[in-house]
Amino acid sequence: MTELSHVLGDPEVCTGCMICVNVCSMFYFKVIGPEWARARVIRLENGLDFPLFCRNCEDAPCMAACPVGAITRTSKGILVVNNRKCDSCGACVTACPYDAIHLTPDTRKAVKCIQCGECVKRCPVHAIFLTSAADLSKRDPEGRLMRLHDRHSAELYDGGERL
C-alpha cells in the first residue's frame, strides 16, 4: 500500500487566523463557515492554534464503522465519503479518534479532509502541510509536532461539538 499521507498542522506556528477553515468551506461548500469545513483550528488556554485535518487511520476506525460502506479509501490512501451511499447515521463521526469527520449543517451527510491541499497553499504562515510518518520524521526528526498533538489529545479530541 501507498504510504499514508495527512495534512498537519503546526500549533506553534498557527496564528489561528482560520483561512485554512474558510478555504476549505468556502472551496466546497461556496459559503464561508467552520461548521462546513472539512478542517478545524482549536485554541487551548495556553495560547496554541492546533489546525486539525483527518488522519487516513491505517486500520481505519470510521470506514469500519459505516454500516452502508460509504467510506472506502482510494489508491492514494487516502478515506472518502460517498456522499450517494452516505444514510447520515454519524457513526463514522462517533467512531474517529481524532474528531476529523462531521456531518454538513444542511443535508447531513459526512465530510472529511480529502487532502485537496487548497488550505495548505493559502496558509498566510505555511502552519499546514502535507506529510506522512517518514516525512514527518524527516522534517521533525526531534517528534516535536506529534508531543505536541499527544499531550493536548484530551482537549482536541473531545468529541466536543464543532464551532
Given for the second form:
Amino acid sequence: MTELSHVLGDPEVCTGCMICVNVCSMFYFKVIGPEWARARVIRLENGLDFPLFCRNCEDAPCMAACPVGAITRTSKGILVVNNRKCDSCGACVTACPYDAIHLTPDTRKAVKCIQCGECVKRCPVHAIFLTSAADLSKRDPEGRLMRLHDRHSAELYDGGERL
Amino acid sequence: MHGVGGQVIWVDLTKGQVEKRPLEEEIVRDYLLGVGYLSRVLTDEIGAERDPFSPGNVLGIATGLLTGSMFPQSSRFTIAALSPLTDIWGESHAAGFWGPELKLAGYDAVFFRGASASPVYLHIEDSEVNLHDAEQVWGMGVFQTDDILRKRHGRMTRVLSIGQAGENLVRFAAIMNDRDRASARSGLGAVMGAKKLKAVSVRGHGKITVAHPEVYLTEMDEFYRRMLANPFTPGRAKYGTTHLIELMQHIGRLPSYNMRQGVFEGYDRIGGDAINECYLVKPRADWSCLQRCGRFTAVRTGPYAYQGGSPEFESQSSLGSRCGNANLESILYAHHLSNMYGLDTISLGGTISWAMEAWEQGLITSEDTGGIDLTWGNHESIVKLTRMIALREGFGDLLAEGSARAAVRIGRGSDRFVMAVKKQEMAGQEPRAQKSMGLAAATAARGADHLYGFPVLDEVGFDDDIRERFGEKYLPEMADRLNPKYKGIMVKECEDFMVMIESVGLCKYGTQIPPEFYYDDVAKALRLHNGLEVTPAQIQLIGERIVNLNRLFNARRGITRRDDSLPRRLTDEPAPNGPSAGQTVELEQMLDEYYACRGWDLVSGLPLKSTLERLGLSKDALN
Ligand code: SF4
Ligand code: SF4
Ligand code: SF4
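Structure of the form predicted in complex with its partner chain (previous: the form predicted alone):
Everything in the complex follows now, all chains and molecules, and the chain you saw is the first one.
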C-alpha cells in the first residue's frame, strides 16, 4: 500500500490567520465560510494556534462507522466521501477522534480534508505541510509536533461538536 | 450585494429591544461601510446638544465592505460615538476575528441607543440576537469576561467587551475584542460603560458569498504574492512595529519625557531587538493577515510575569520613553494590564507622563498623589497607576479624566505640559521631527491622532510612491519630513485615503505603510468581492466626503480652526537635542495649505459651500 499522508501544522509557527480555512471553502464551495472548510484553526490562550486537518488514519474510524459505505480509500491512500452515497447520518462525525469530518450547514454532506494541498501552498508562513509517518520522523525526530497536539487534545477535539 | 451580511442590528438598551433592519444600500453607495457608514448614520442620530454619557449618545459598530474577505489584512471594523474624552466625533478601529464573525452571522453593523438599568451583554448567534444579563461578568477584566462568555456560548465565539476601565467611565477606556485587540482611542469603552453594556459576543455559522467566485482565488493569489514580495514584509513579520523604537530614535522622532524631546537614551532597552531577544513567543495574525505584526509575548518570572498579546510601538513609546521608563518588563506588563482593564495605552502613557513632568516642575506633589512618586522612569508607579486609573482609586481617579481635564483640576499652570489636541493625548509621533504628523494630529477628526491621516510617506524614503500618488512636481519637498511644504496637500490626500480604507475594513498596513495597495486595488477588490462597480476616483471622492462630514459633525459642536492646534511646546520650543534639534512645527503655514486644498475657509476652517455642494453634503451645512 502507498504510504498514507496527511496535512499537519506547526502550532508554534501558525499565526492563526485563517487563510488556509478560507482557501479551502473558496476552492471547494466558492464561498468564504469556516463551516464549509475541511480545515479548522483554533487559537489557544497560551500563544499556540492549531491548524487542524484529517489525519488520514490507517484504521479510519470514519470509514468503519459509515453505514452506507460512502467513505472509501482511493488508490493513492486518500479517504474520500462519495457525495451521492452519503446520507447525512453523521456517524463518521461522531466516530472521528479529531473532529476532522463534519456535515456542511447547507448540503448536509460529510466533508473532510483530502490532502489536495491548495491551502498548503498558500500559507504565508509555511506552517502546514503534507507529511507521512516516515516523513514526520525525519522532519521532527523529537516528536515535538505530535506531543503538542496530544497535550492539547482536550481543547482541540470535542467528539464531533464543532467548537 | 455580495460580501455583506445585509442586515443591521439596532438595540434600544433602555427598552431592552432588539430590531433588525436591512442594510441601507443607498448609504453604502455614497459612504461605503465601516467608518463612512457610521459617519452618515451617527451624524444624523446624534444631536449637537447631547452628552457623551447620556442615553442619547449612540454607539455604532460597523464592519467594512471587505471585512471577512480574503484580501490581505481584511479583518477590521470601526466603532464610533460621541467621545467622552474629546466631546466631539469619536472613532476607533480594531482587527482580530470579531468583525468577520459578525459578517458570518449575517450582519454588517450593530447600533446601541439608550442605556440599560442593569448590566447586559448582547449575544448574536446567526438569526438569534438577544440581550443577556451581565451581572456575572460586570466588574471583571477583559480576559475573564472572554473566558466566561466563550464557555457559555462556545469556544469559537468571538467576544468584544469592556474591562473595569469602561465600567468606571475612565475617559480613555478602550473596547477590546479577541482578548488583545483594542479599539482604544476616543474613550468609547466609557460609552459602553455608561450604557451598562458589558460585551457583544458573536458566533456565525454562515458564509460570505463573493461576486466573482470563478476568479476570486487566483486574483487573491496575486494580491498575496505582492504583499509577501513587498520588501517591508519580512521586517514586519520579524518585529511587528516594535522596531520603530530604534528607527524613531534614529530620526529624533521618539517622544520622550512627555514629548519634551525626540530621543531617549534608554531606547535600545525597550526596542524591537530587546523584545525579540527575551520575550517574543511568536508573531500572530488577524483574519487574512499576511503582515502578522501582532506579537505574542511572555515574561516568565518576577513581578511583571504574564503571557499574552504584546505591545506595539505606540504602547512601547507611551509607557516607555514618554515616561522616561527603560524597564521593558514593566512596559510589557502595564500594556498587558491595559488590555485586561481595557485602557487606551496612548492616553494612559500621555496622561502619566504629563503628571510626571508636572511633578518634576513641582506642580504636583505627593500630597496630590497620595504618596506615589512620579519621578521619570519610576516603573512601579506606572504599573500601580494603570490599575488605580482603571479602578478610579485615589490619584488614579483624577488621571482617569485624561490629561487635559486633570490639568484643569490641578491648575497651577500644569496645562502647559498637556500634550493633547482637542483633549486627546497625542500619539507617539514627535512632530518636530516629522511635520506632516504635526499637521495630521491637529486636523484629525477625533482629536490628536496619527491614524486618521497616517501620513507616513515622508517617513523613510517612499519617494517613488509620492511620485506615483502625487506627481513629480512635489519632489523633493514632500518627501522631506522636516520641510513643511506640500504637507497640507499630503495630509489631505492621506486622510481621504485612510477613511476610505477604514470604510472597506482593510488595514493601514499594506495600504499606507508599506504603500502596496492603492485606490485601484481597492476598487478591484470591491468589484471581485462585493460586485460593486466603482472607479478609483469615485472611492477617493467618498473618502473626501467622509472627512468633510466628520468636520461638520465637529463644527456643530463648536470646532473651528482655532481648535486645530498643537501644544505650544511643539510649535514654539525648538527640539532641544537629537537629529531634529532646533526644529519646530510650522503649523499655521501647513494649515493654510491644507484648508486651501480641502476647500475649507481659511479663517473658520469650515468647509465652503461650494465644497459641500461638490460632495453632495449641502443638506448638512451649518446654518
Ligand atoms: S494559513 Fe498558515 S498561518 Fe494561516 S491559519 Fe492556516 S496554517 Fe496558520
Ligand atoms: S476523518 Fe477523522 S477518522 Fe477519518 S481519517 Fe480523518 S482523522 Fe481519521
Ligand atoms: S489540503 Fe485541500 S482539502 Fe485539505 S484543508 Fe487544505 S485545501 Fe482543504
